[in-house]
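Next up: a single chain in structure tokens, the form predicted alone.
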Amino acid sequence: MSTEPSTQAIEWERKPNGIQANMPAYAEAAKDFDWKTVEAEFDWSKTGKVNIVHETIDRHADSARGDAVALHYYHPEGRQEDYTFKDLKKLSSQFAAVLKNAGVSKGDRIAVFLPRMPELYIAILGIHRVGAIPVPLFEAFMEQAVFDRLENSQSNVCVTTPTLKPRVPQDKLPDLKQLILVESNGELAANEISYEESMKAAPEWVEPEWLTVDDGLVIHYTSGSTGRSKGVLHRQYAMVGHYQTSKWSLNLSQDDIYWCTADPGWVTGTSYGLYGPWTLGVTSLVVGGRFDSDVWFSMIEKYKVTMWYSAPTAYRMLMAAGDAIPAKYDLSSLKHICSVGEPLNPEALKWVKKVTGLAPHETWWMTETGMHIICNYKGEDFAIGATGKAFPGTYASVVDDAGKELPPGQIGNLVVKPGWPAMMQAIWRNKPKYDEYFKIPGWYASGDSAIRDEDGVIWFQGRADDVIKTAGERVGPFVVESALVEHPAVAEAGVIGKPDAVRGHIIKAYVALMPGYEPTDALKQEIAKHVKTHMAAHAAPREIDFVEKVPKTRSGKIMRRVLRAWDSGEDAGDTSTMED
């Protein structure tokens, strides 16, 4: 048996924006779909030399779009610039001549652990430029994080800052060789190289290292929502998929002001922040400084921004400072809005809709897989809740452990059939890991869990360790925590299963409160009561515990690892990409 996803099946009314869908009919675009075809777009396919930097920066300076802004770069506290396709050129070329000059080479790991600023993304593309992969990293890991991450990577050169320098823990690390040091106004070490200093005598054209479709593109660690992080490692053939998501599931065109809010220390903020976008000529919008609310929104009305891609976390973060903030700005140059993460609730979802007019659009995807696989699209229906179809040329299922689809309505192992352009290519130095993920006969096992129904859609439920099996029935974290968020108190809830001796598990449920509601026994019974009469007695908390935040990754999704060893009250292991 199964908890069907009830709360969440309501039809969405979608109203024409103003924008064509790139993608045609769903049924039309997945018949026949090769992805040979899309080879066809990228210059490698005619010359066989590869590179990344060559498909997202040098090909569009070299035509004409060269003088077409490919950045836009904003910092409340003061600095606004643009840079050109042909500007990006030209600072990639001159940072790829410091790295050669630092003796870096093909294959090397260069470790960027930068605030979003503009070179962070110069940085990233001159590592590409000569070759070598980077190893992006969030500006928010402390030492530990840091550590793990350059170890595992054997990174022998890191791009940082003085201010982030002492969280990198140079006497422990000796592959590290060397540090590059952006805003560096003082007195260098022998083993530091001022960017700017330097960038002032480097060549303005450096040819880029050609590649094959297999060489390395870039390792990101995972968020850590299951443990501590691992590397995952890209190849260069993953542009063929973030070139197609980002024109299909993203809508994008070169008319297109793009915004993506992630950063390039995660992999949306690579794979859709600077690869895909890139890959089409889009315009990209990055905005600088910490979270405000007043900001996010002038930007869309300063900037006209079309295309807005972000996380469930800043969705809520937004809808919690309230409506009159949106209300201050002109948001009617949005054409399309999508979401990355854990799902977003279905308040969230609606209050979007109200502020804007329109409705994010989910896209499933990990790390791991490198692009999208599931989504819904823009031109399509889609129902409050469903992840939606996978993406032309992929199959995406849920089976059971032995990797036998299940028949609608049954939760399972949300898999993909192995095969798709961004599939990552090992996880670093961990071959057995690699493997895993690949346990069940044919498949690549996500280890989420899906509901998938009669028309072949698929309900994200949570992580497949997190179904709870209570009373014989299992359960779906995300449908009892969709149902707990539509309660007027609750602003936030995460679900875990307790271990219990007569129903094997009960639903535990950790709730951060709306403004205004006091944390009390009746209000417990009341929440329990209205998940009990919106979904199943067996669906209702039997315990609920009132918390400031539940813990969550910066990509939104909920770290219930961390949940239920507060349960048990044992260490919750690495938090290091919690959410602040």
Ligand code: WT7
Second form
Amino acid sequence: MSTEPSTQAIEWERKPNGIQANMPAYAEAAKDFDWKTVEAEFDWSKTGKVNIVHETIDRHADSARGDAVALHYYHPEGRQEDYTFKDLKKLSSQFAAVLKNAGVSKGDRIAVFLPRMPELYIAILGIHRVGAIPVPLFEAFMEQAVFDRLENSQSNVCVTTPTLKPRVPQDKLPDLKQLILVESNGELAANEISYEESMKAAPEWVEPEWLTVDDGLVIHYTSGSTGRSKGVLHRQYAMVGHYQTSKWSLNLSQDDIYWCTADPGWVTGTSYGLYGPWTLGVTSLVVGGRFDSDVWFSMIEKYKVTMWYSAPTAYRMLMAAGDAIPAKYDLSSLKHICSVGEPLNPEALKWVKKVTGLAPHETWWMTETGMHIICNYKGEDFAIGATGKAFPGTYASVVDDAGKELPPGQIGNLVVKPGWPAMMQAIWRNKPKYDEYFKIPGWYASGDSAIRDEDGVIWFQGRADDVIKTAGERVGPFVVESALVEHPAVAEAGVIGKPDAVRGHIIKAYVALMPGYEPTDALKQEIAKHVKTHMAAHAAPREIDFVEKVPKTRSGKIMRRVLRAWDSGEDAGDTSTMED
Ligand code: WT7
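Take the protein just shown as the form predicted alone and give its structure as the form predicted together with the named molecule.
To see the whole picture, the full complex is given below, headed by that same chain.
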């Protein structure tokens, strides 16, 4: 963890090509900012009738924007389709009718376990139309990860494909009553509905279920340092934050072709893959299939992408694939680039700037914050390594454990003053976990550490807890350790993040074997595969070290600090609390 921020200030872009930033100069924008004026941009502020499907789709469909493309879909080996706002109004109505026929009503949780395909977006919008709460699941999740989320959310319906269906353990999920299958071959079990067939029979208009701003919007599961994944519940009011941050920090307007590379299985893929851009009526590109640097750069040329929102891991993978690929394509349509998930290292930042002419702007936020909190803004200079300034109308700070704000230059807890529009409403069925976020009096505690400088700029320094960021995904060590000890050869396991040039961190496991097992490379592979096939590929350890014993405190807590010291070859420091 670096504690000395680089202060190399760069005039990254003073409105290149005469492009004006949407946000006025920061000081002016932040002064007297009032979320009430943003509320006034939504129809519900006049009608009192709230539903995000109205604000993202219907109101544009019924306006001059109706025939504009809302969604460009491109799959390198498959479908390439365009959907207008009118199309999405119709399709999400049809899907809402399908859900109503299946008995779904307001407040129900509906799991969406689909690859990035148009039906994923249509399903989420249809779920909103009936006032239910989508639980999007990343397509790479394996059985245990799917089970944890469906069980905790008590989802009654799961929208999936025949390929993903085997990973949904229906017999262990009593609340799960029905499956809606996309691209099924026609063979259906008694509790299965064909998406295509049922859509054909459905009406083309279904009025949204009218909600209040406090009704549920979406549940995203995320990891903490202890326990299983937590279901972060957001409320409809979050749209106020999605809208304004998309306008000012992503700098979106209706002239843009916007590409968010995140999957809706993660919060970036909903807050900024659906809600933000579509409340603004912006055209969005969704690319299906696997990561491929050639395909990615070709997308910018093909769709004349103007705004690109991606993650450090992706920028580093593109950089590793070399300069020749971006050189083949016309990238001149780009006007703005942002980055999220972990800090973007200077080398990758400079490389993106070299090949596109634009430096990625940091956006710091979390599943729990629901929206951008700390950003570098278009049209404002920023220093390499700086995370940025609190979004107008929000307040972020660096405090000690008692909640006292620290003077500039001192490292401490990165906190946010509660009350911003997209702040999570609850941790689903887990009030104690929710309360843990507010244990520093007066603040929401992020779990990150940071420094604030004399100019009020915040510099992210690292996680203050044991959560691992690998390829931008948050992985809790407990979940991986639990999966590891399920393997018959594993007696004990301790898991940490190990710094890695491309992925930020990789998952490294220290494993003590059961008597009678030989510490071989083949066994390492078998153990890693076990995690991969139970949880997800991104949760599997890329490195395993066999040890005699996993270091624990006398009360049995794994001492990950000691594991990190072992890994880096540093001194483990005070080990007086260690058992024997
Ligand atoms: C954690 C939240 C919500 C966006 C996707 C990640 C890290 C996020 C940055 C950034 C440095 C960042 C933090 C944060 N993080 N953005 N721009 N610079 N670190 O959401 O999975 O909930 O993870 O990601 O550690 O706490 P998430």
